[in-house]
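Here we start with a single chain on its own, the form predicted on its own, put down as structure tokens.
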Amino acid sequence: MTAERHILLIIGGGIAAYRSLELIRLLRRDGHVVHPVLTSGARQFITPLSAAALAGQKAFTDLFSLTDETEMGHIRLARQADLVIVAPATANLLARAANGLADDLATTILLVTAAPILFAPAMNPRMWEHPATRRNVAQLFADGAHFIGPAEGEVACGEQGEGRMSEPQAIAGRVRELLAPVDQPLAGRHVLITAGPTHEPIDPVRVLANRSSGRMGFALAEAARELGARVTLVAGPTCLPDVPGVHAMRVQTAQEMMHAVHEALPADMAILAAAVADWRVKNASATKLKKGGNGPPVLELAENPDILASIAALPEGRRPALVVGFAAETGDVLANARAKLKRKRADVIIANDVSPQTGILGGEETELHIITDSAEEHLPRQPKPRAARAVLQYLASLLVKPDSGSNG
């Protein structure tokens, strides 16, 4: 059993509001007092009575309760949470939220606490996928939030896609490890990771394209964020789902990932872990190619941009202070990455062997090599998440500590 904290759980107005009772008993079971906040959207699905009995805590709801607001309740409750949680978080909690209203006990408690809050978004995948939430959700991650999913499955309304409530089980293990006194040596701080490949056009329905699955780019974004990072993913074509509370930037070509990767700067750390395209088709048909008489069409290819030398060139201030490539090579492991380190300008480069007898380009393991100017690391093969966060701890050993003059 964990340290007794006070938790602020506000239940949003959808379906998913009786499942929170649910995470309210295993909040408990974990030794967490639990508050819980309902809106006035979550009153139509559960009581306040049923969430009061489950918690052993008194249930609140109105801003304006005479009661609480002779002792200012709202900021109360909000100083002495450890953590606040929003679930289910709907589209409409997230817009209120992300543009800083305060028009009720929720989204006044959002806007008055310093506690870390941790959104489970709840909605129609529709909602979830409209630009307007998107941009809610990318504001909030930008003012520290936390998230956890939506989960992949049919919603209330039938409708299959990402829009369901995470389970209360993988939410209470989520709060664990937001509350967990265990070192995190990236605490506030923010990396940018790149994964995947990057698909090139040749036409409407062909590209250019790599093995690379996105894994291990997947991997160390979700050991950042254990490791206490913000994290910022800008991924390139996978099926890999989003991983929770990490803001994913989803593109297609080399040039959309570098457009997104310095888009998403200031960052404390860059690691360019996606296999970008070297080439781009240049002269791109706008329809289909078809066979004809003529044998097979001329490509003609465009170098693509060099996006790892592009963020080790920028300027003191706009350079992050820890610049880490990845280097797949099939031969010359070790010679080839450190000519890449020094041709590069980076600071670090991560290599692996890659030929087709090692079954790790798009596969569940790794071997790696951490190279930098003055000093070489073996990791032994081992999966990829594994792998992942012992790459996160040694590259967090070399970041100058915020106090000590550091750039990032």
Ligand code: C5P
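Residue numbers count along the first chain shown, from 1. Nothing here was measured: the structure is a model prediction, and the numbers come from that model. If you superpose the two forms and keep the largest set of C-alpha atoms that fall within 1.5 Å, you have the rigid core. What changes on going to the form predicted together with ligand C5P:
- A movement of the C-alpha atom of residue 88 reaching 2 angstroms or beyond is seen between the two forms when the two forms are aligned on their rigid core.
- Once you line up the core between the two forms, the Cα of residue 342 stays within less than 2 Å of where it was.
- Core-superposed comparison between the two forms: the CA of residue 121 exceeds or equals a 2 Å shift.
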Contents of the next structure:
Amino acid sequence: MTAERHILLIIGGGIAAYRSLELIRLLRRDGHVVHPVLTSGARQFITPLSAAALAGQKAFTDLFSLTDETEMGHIRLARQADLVIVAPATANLLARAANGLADDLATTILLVTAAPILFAPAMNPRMWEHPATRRNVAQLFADGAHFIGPAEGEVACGEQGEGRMSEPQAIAGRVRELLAPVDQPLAGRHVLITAGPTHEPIDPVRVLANRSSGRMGFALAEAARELGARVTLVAGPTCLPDVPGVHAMRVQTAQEMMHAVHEALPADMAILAAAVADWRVKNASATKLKKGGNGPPVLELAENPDILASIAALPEGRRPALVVGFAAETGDVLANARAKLKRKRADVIIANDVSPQTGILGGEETELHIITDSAEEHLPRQPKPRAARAVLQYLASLLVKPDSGSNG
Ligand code: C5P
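Structure of the form predicted together with ligand C5P, given the form predicted on its own:
Once more the chain from above appears, this time first in line as the rest of the complex follows.
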């Protein structure tokens, strides 16, 4: 048995291309087989010969692709690769990848591969900050790509800011994480997750809603599945697609969510990540409310059931071994979260600051605190899918040794 993995390293056209040669060396030192692919831009900075010599493998370029198709089967290689790295990922390459273009060998590989893709962006800081690049990065995140960097520092054009490609050592470290054999500590466990907002009808066309996107809950569902769990995801209205391999129950209101959650029990772990509306409209109208007449309607509100508290209060045997709540706060995050842990009788509260300036609510990234009776763990700001994996690893460890986290 060999641990060697095949990595396709797409080198984009930027001054950082020469640092990818060092990356080849580090990846080989970790025992990987590296297949370099140079875009036409990359060939302005380094030669296929230097990449091939360091990799000990042929370097692919568009120049060879017509003959290589039959001779080398690089498309087959793209399908069979364990990981694809794009370093440096230029603004242009990110834009083409985000839009699914396949106008050269590199972008064709990105469309064909089933392997995880890691982008290491490098560009002028203004290009990195440009809304078009932000959009492209957000799209690639949503498509499941991984990112490292760019780092802060001086870029080749002399400007200062975020735009420098991450150090080859850091990229190699991230590769180690991505290729680590996935341990499945939740195999045979049922994990129940709520996600998204709820919509509380005012009339047949209007609702009370909130800004939750459901991204965190969906990412948690995927992470739980990756750790081997059977997952039920009860989701309020979101535009996110079903997570493959996860049983989805789509609901609209808090009362429907409450019903679906209790129907999905028993579970070993319940993670209540939904932003459930605290109130519903008691006097919702069966017909569309009209303007005029007696002025604006007066909405009478009724309190919604607290799904988390209802699960935490279940008798032993019916109660999941680990009940996890979220605390989205706009101030005093830790103190409020600790109070919530007690009040709701949860085993774990995962707290984050959703003040508008953080961009967390509805955004791509999050920063979290995991709080139990006996411990507090800080997860720095990072993409939600990565944070979700870290959270699930932590929760899985509590389930394995329930004494360290459960008070239920
Ligand atoms: O809204 P609040 O800050 O109390 O929410 C904290 C936790 O309680 C979250 O995990 C949320 O999903 C859960 N919750 C719930 N049902 C509610 C309100 C909140 O499950 N009606």
